[in-house]
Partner chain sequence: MSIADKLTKSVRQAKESSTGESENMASATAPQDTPAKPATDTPQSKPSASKPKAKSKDSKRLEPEAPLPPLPTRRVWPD
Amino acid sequence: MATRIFSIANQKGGSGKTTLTMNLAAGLNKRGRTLVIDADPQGSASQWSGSADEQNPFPVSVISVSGNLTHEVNRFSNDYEYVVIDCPPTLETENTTKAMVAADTILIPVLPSPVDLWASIRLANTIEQIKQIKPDLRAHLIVNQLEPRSALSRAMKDALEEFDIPALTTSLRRRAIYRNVAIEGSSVYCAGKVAQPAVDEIEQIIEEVL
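Throw up the structure of that chain alone, the form predicted alone, no partners.
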């Protein structure tokens, strides 16, 4: 089985990029050996895994990369079935483009407001350019922090329909458990019954993208 590479990208801060990266990786790790590459200069994924209790380490290996991302992906990918890259929160760095070029699938978390979606237009344009040289590249939006008792607004639905990148059917709800497991350096898969609705969301996302 060839290594599947996922890049989690959005140039807008606060979109939930690292939350998706770490929980997606934890779910993929149940299917095959998984690696997280922390390419974000802020080092959020590394800080997340570093917060884990020594007796209960984060279940997925996390490496930080600030140099040549392409070299690191090539060096490690043969040892893993899945690689998840937490991209820099900007399009101004070379590693963001390299991460997207390396990927089979790009996942873009966006907050449930048209303003936040429109902020991703430049990212969508970059992905379209990459598809010119990599036509099999898949890209999906994931609506994040959707309020549990609310549906998408009509304005957001209209904005999603106008966007060139399709949205996954599954959304991530706004749940305290996602914040809690970040503090603990864990994932929703390790948080017991209280986290089951969040686990179900991540599982549904994985089923959609695999």
Given for the second form:
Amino acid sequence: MATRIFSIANQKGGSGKTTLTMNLAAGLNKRGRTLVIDADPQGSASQWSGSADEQNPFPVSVISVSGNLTHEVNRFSNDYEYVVIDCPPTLETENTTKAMVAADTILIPVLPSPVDLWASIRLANTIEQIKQIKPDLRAHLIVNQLEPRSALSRAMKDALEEFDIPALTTSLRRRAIYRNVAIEGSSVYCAGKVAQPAVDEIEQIIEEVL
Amino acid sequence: MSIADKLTKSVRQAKESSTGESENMASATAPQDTPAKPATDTPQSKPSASKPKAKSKDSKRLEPEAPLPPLPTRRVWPD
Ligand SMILES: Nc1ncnc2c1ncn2[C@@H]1O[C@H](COP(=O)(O)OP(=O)(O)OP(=O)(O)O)[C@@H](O)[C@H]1O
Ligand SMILES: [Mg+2]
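Switching from the form predicted alone: structure of the form predicted in complex with its partner chain?
Below: every chain and molecule of the assembly, starting with the one above.
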């Protein structure tokens, strides 16, 4: 069984890495055993799963890694079909680079805002470098907190074409449910009918990346 | 100019000004760790919520100690 490793990265803070990590992991877990590695010293993914009550635990194990990420990925990945790594908002730590080198697929959530786009250029350059040692690495930008009625959101499609990294056709819309499930320590998959549009988004993302 | 054009233009400019100022990745990809520390040695991970089983047999695809070719050094363009 070949483990698929997804690293969710962007050195820009608040772009939606943890939100994507946790919901993506919940969706992947329906297809095969999944592990979340929390590589961010802020510990948001761990706190997210720790917010669940005992009767209703987050469906995916979350381990927090502060040591050598490569060792930990090697150690755990044999037991899992999918591993999702939540990266810290920096390119300056070794574990961010290690997470990207370990990945089969890097997903880069980016907010529909010029400042966030500009900041992602540096990450895109870094990924191009990693591709030189790992040519089959896949990387995708993914627009998060899309607001279809906003002009900037609509302008994203063209702007993203300036990047060498392709964007997924599916975006995550700005939805209150993504915030609410964090406090419950759950995912959009466990949030009932109101979360169905969010589930559909995550499912489409999974279809695109698998 | 429309917002879409402005945004696209700004990204293009940011891209151009970032040329040559790429990350030095060699430090993180080169084998700088002290070699052959067994995975089961000191615990480096704090399992949260539920604890996954540790198993270190035949770590396949990732070879932390395997030397990776160095990345190209930063390019400096003449003025
Ligand atoms: N699609 C969305 N709709 C609504 N709120 C969202 C969405 N995605 C993320 N958020 C909210 O935006 C904030 C930042 O998201 P998140 O913590 O996932 O980003 P991050 O990239 O992990 O941040 P950091 O860089 O600090 O690790 C959070 O409050 C989160 O609940
Ligand atoms: Mg985070």
